[in-house]
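Take a look at this single chain, the form predicted alone, given in structure tokens.
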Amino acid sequence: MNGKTVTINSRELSLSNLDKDMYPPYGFTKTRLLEYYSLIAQFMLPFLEGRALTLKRYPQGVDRDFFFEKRCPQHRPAWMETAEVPYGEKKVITYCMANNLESLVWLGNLASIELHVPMAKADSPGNPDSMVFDLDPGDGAGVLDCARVALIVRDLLSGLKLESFAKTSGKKGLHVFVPLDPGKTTFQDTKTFSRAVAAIMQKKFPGLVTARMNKEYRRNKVFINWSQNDASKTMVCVYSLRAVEKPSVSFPVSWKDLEKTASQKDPGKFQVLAPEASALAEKKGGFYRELLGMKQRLPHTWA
């Protein structure tokens, strides 16, 4: 079976290359990719809704060439929702939005293995509704080091009465998100605040953390990438697949589970694969949706 037509919510989609192995030699075909996004949609769509998508497409699978696509393809179906969002000072880009299941499946059929979203919704692109600490391990460091840093960041934020949420990157790192009130937050606010936190962490834990972008400073340390808090940047969406050897997922992790997993000192336990992700989301993933309804404010006097 290399192609077929399906109907989702009364909309007809033509699916192609269904036998294509997207994760050689794991054996995860495009059929399984589309099945995954169909199953996880109930959990993922709230985090995609209203956001301008950047697609990361792998037409020949994860071991071959890929490309990023910001502009929504011109051959999109008439029902595909889009957003006109400023890009730079003079450009406006028409982005795809995945506000429903049929849109998500259509994008998956384009071999959009990874879905990346900005920190702000398309109707208010200058006002982020969350701040992120992107924890990226340098050579010699790993996800267990990221977990240690994430817990320290959590405690620091908690002392400032800010609640935070963690997810795996789906690769080697972790992401810590702080939900915010977009009506009272700018990217200047989030970038200034996150950079100050990163600098303080670097000062207090110089053997563990760096806030410097140059790779030579990252060896055996965790880089806190505060620069992701920018209108021009995107982050991989929660529940998105990642283009690595196995169909790994960027997956939510509660602080309790993160502490437990970190104490077991088995980095493999942080990896969640697509075949188990939807069942695990049913069991544990619902807590993460709390992030969407929180409208916290940054303490502007703190730095």
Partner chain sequence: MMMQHGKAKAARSNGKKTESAPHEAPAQGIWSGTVSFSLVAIPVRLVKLVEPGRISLHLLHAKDFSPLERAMFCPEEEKIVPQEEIIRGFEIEPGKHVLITGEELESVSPERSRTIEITEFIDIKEVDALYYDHPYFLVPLKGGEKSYRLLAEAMHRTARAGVAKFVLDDREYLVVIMSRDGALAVSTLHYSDEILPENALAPAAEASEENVIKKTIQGMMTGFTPEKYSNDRREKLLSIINKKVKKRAEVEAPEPEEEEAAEGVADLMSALEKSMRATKKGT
Given for the second form:
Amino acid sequence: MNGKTVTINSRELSLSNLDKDMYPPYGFTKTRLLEYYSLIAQFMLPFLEGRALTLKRYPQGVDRDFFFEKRCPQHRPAWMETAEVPYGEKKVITYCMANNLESLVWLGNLASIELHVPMAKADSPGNPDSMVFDLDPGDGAGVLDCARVALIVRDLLSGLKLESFAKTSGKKGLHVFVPLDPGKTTFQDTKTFSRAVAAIMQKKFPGLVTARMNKEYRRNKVFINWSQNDASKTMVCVYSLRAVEKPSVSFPVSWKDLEKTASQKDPGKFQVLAPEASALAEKKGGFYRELLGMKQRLPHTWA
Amino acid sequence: MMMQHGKAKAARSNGKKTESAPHEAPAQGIWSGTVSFSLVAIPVRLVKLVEPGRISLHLLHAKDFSPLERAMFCPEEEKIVPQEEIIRGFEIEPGKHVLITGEELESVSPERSRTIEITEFIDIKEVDALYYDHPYFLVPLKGGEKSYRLLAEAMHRTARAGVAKFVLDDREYLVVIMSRDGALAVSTLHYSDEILPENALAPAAEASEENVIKKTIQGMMTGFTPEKYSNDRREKLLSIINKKVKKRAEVEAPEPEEEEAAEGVADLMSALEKSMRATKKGT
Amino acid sequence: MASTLWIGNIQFGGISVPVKLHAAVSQDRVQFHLLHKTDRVRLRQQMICKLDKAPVPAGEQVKGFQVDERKYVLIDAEELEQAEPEASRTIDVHEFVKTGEIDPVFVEHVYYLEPDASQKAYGALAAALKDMDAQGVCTWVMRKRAYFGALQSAGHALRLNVLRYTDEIVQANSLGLESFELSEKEVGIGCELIQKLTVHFEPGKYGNEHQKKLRDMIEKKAHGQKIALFTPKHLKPTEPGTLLDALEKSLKGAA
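Given the form predicted alone, corresponding form predicted together with its partner chain:
Okay, now the whole complex, with that chain kicking things off.
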């Protein structure tokens, strides 16, 4: 049984290549990928809703070729909601949006293992509703170093009365998000702010942090990638699968758990795999939802 | 895109160099309008039926790997010309052009530029494959779903296809509208005066070995299974790319210039310093 | 006679038929140049560096496969060459199928074949394909690209249809069309209407009138005459509730 037609919310979807192992030799087939996205949808959809998606598609599985797709395929179903968002100065791109389960499943069927979202919603692409610190460990550093940096960033932000939320990247890094009021925030604001934070972190913790993109500066350090705060950039969506060896996902981690895991020095605890993810999201992911609609303002935009 | 496709073909056949306008946003919906037959009007959008399996390689600037983009360039002023400053010109004698605006172009056949009007139906088997140019699917727009289904179903049951003409940009297309697995497909056709005669190629010759050939063909008769044939080049190129991706042999384009830090950053830095001191005390 | 595009050899089951490829279609359409509005200078298409905002000559361009935002894997000419098929002059016929089995949507382009040396084998093959109502499924390499096609008869001549690969054809079910309940009555009238409007396909009767009108318009403008402007009309969609009514009226009109 390699293809199948399913009806979701009275919309017919024909699913294909269902037996294909997407994570060989792990045995995580396309069927299981679709099951994963169906189960996680209730937790994930609020973070996808209204956002222009960038897809990372792996039609032959994660060990084979992939493509990076911004344009929503033309042969999309008529019901698929799309968003037209300016790209660069001259172009407008029609992106897919996943505002409901059937859209998410349809995208999964395209072997879109990873779903990436911009920091702003499509209806107001110049106004981010969050700021991100993308903590990326260089060679010789790891997720535990990221955790140390994340905790300092959290404290630094809370000194400025800003609440923040962390999730794993699903690979080796961590992402710290600061929810913001999009009506009062531009990318210029978030970029200026995050860059200043990265600069000051580098200054105070030169052995641990770098704010520079260049690979040679990243060795043994955590790169705080502030430049993700840009209209043209996307971050992997929370609960998205990652195209790594095992079907791991980008997963929320509470500050309490993060502190605990960091003190236990067990990097493996940061890894969440798809089969356990939806039960864990039910049990532990609730806090992350608070991020949505929390309209904070950056201090330098107070004036 | 249909327009560009037509131009590319024309350029191939008469050897003249042609240009197509730079991307007009939004470029993805190739065309949207109405398909009509008698008194029924169906709002539709044109989408691709063929997705060339080509791997898209981006052109980059060798010195810093910045991506390149196509733009119309004025050789006289040596500058990029924005879309609104571009106009079509028909060359009536070398270097002398008659300018034609978009509105004027649309006025040539206004009745055909928004509507594909099916005036008659034919048995699709009567159309030699030689006439087919480029196929597309039609997708119903809001409110057109039912009449779309009806036309598809009725054409399927009667094994008929609709014939129409419509105009896109500066071209008029002869098209057939067909039912295809419950959907409506449309294919542009070549005009008959564009089809070259074949009879000049091969005069009727006596055919002495025909029986041998027939026997050989008979022995090789089978069903058509196009899946057996695949584009090897694509696979080969992908595996080369994949090897390089594995080796992390990627290059990075530079960030566009960052503007100088905005005003008020000094305040921000001191606020951060203050917060940082408080944090350090705490830890 | 149109110019020869390529020379090759049809081969199957020990039979060899040397042929020359010719175009089967020729389009002559009004060509426009793109001009700069301000000074009427003819514009050229150029590749512009997004960062420098300046044209980049071909010698300074490299090709890259995008792997991430701003990240590329470079592919050089040598690697592109590795992916190229081996050069050959053979059109290999692998099997034969009944004409009509090949969906015309597969046909990308058509060439005529002219006999190159042996008139006899050529004529026999054309006649056999015609008699047997068969097409030869074949592959060949031309100008560094691998092609897949169907060989068929055309009058006394042979024709080569270049076919698209299966994975290039988008399936109708990927359009995700919603199903709609249709009444037998609506479909019945629709069918009747189609039957009434059915004619034989006579390609010769469809001329490119637009092309002529376009030339007339250019002529007028060249002589300084004003062009009347018309706005294209937009048809109002037929509401689902009034579909039956519209069909019945159409049928009356067609009768």
